[in-house]
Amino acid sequence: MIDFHTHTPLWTSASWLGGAGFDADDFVRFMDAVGISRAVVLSHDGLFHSTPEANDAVAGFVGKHPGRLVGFGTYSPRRPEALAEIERSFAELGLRGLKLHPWLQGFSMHEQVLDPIMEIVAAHGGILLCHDGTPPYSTAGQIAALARRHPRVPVVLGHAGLHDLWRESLHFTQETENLYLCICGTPPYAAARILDRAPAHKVLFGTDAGLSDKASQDYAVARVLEIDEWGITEAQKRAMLVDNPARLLDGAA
């Protein structure tokens, strides 16, 4: 199983989401306990305060277990140094993708400043994972418009629309060739519907692990166990948990 949406622990007081009290070794023990072979790890601090140090922290965290953890950087695209920092996150830190959070980082997906950023992601064969499901700035249609302008970049809807916008996320994933969705925080009934109707190769799964103050990540464990209640086939489960994320991460999207 590959978990496509997890976070580093919070090392500052930047967030109201919680999250602390574990290191990379603890995190891999959590993964082992629930059968996660690899995990995409996103910043926590960097979503609230963009700093190079936040990307350094992600690189240091995943560097403890490079065969198990895959790091994505982040940076607020409106900052004047954004291009240089995003380039550094790929070229120097070896991170494999970029996470953007329009709601927390305060920008619109239609801003032209995103185009040179996407060109950097494309040049490094990277992936964009974008928070979605919380309007006004994080809707699937807005993210799909960016994806269509940059067809070489796989773009992942990080929450498959959450509770309110999952239908929109499903629709645009069906209509946009390089748009994928990650079932993460999506209600079970919506997850089952998505798996039934989305292109079979475009569905991923994530737990959002790392936002807990417990090393055991109990809520994330519960999300993994919940999959068996969705009523999906073994083929759908394998595609979502193994084949699809491996294809993206191994560069054959």
Given for the second form:
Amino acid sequence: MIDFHTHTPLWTSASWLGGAGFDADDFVRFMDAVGISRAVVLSHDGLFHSTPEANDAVAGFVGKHPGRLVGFGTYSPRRPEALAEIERSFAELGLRGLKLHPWLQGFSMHEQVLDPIMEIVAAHGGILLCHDGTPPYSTAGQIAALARRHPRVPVVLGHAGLHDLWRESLHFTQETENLYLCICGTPPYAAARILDRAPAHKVLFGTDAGLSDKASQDYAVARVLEIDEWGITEAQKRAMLVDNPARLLDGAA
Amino acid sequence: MNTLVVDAHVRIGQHREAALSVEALLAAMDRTGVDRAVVAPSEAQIAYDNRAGNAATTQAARATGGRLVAYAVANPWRGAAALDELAWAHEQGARALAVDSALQGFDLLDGLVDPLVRFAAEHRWPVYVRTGTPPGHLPLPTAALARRFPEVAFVMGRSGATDFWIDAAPALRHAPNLYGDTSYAPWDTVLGEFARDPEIGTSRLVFSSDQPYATAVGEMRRMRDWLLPAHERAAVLGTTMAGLLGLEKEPPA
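What about the form predicted together with the partner chain, after the form predicted on its own?
Up next: the whole complex, starting with the chain shown before.
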């Protein structure tokens, strides 16, 4: 099983969430406990305060278990040094993707500063994972508009539209070739519908682990266990948890 | 202004916080040089008392010799009864469909409104869709709905005002059968951007005062202040909407 949406701890920033301190070993123990073989680990501090050090920290975290953890960096796209830092995150730090959070980082997906950034992601064969499901600046239609401009970059909707915008996320995933969705915090009825209607190769799953007050990431464990209650087929489950994320990360079926 | 002026959307009757009588509307049209206006009924009549609303708009159209043009409304949750209601409104002279997913309680992409749009297609009615803030009535899902029915002209009411103006241009690019309305939008930012965009242009904009939520004078003043070539001004102010309604084949009301 590959968890496509997790976070490092919040090391240096304040947040409305409590959170817990944990290291990479703790995190792998959580993964082992619930049967997660690999996890995409997203920056956390960098969503609130973009610094090169935040990307260094992600690289250091995943570097402890390179066979298990895949790191995605982030950087506020309006910053003048953003291009150089995102290039460094791929070329020097070995991060595999870019996480953007438009409403936390305060930009619109239609801003032209994103185009050269997406060209860097494409040049490195990287992936963009974007927060979605939260107006005003994190909706699937907005993200799809950027994805259409950069068809070489796989773009992942990080939450499949959450509770209110999942139909929009499904729709734009259906019609946008390079748009994928990650069921993560999406209600079960919506998850089942998405699995029934979305292109079968485009559905991923994530727990959002890393935000818990416990290093054991209990809510993330519960989310994994809940999958069995969705009423989906074994084929759908395997595609979502194994084949689809592996194809995106490894470039092979 | 020596051109046909059609106001693409106003609401008559008593609303929650505003009201507009037919007499007041006609006076405002005289004052601002509006030849014809397309009228929707009150919020309550849009939401649930559809028969009263359709009676009000079609009666207003008859009473004014066609100077006012009637929108039909039907809550899509009524299923077959909604189609019966539209058929009744059609017999009474309605010439367009107005939907408001926030008032009527549906999602533009959940399929509930699709039979009503098919009815509109069969009768060559344009469809006005109220857009704005989340959830459920944003510009890009409106474009997605429009793309389901490429033979139908859709008017994007309010063009996503205000936080989602930034989505209106991508929506207009995405669905060529979608038209933006001018209400609330500054010409020197929002409308100017639409006009300059080679994939949009002034041919995709229709004037709307959106009374009684906005003022007739204020909306028309902004149109007068917007320096456009004469043929483009004529299109925005009236000839495009007249074409969508089939009014150009009729003598002036």
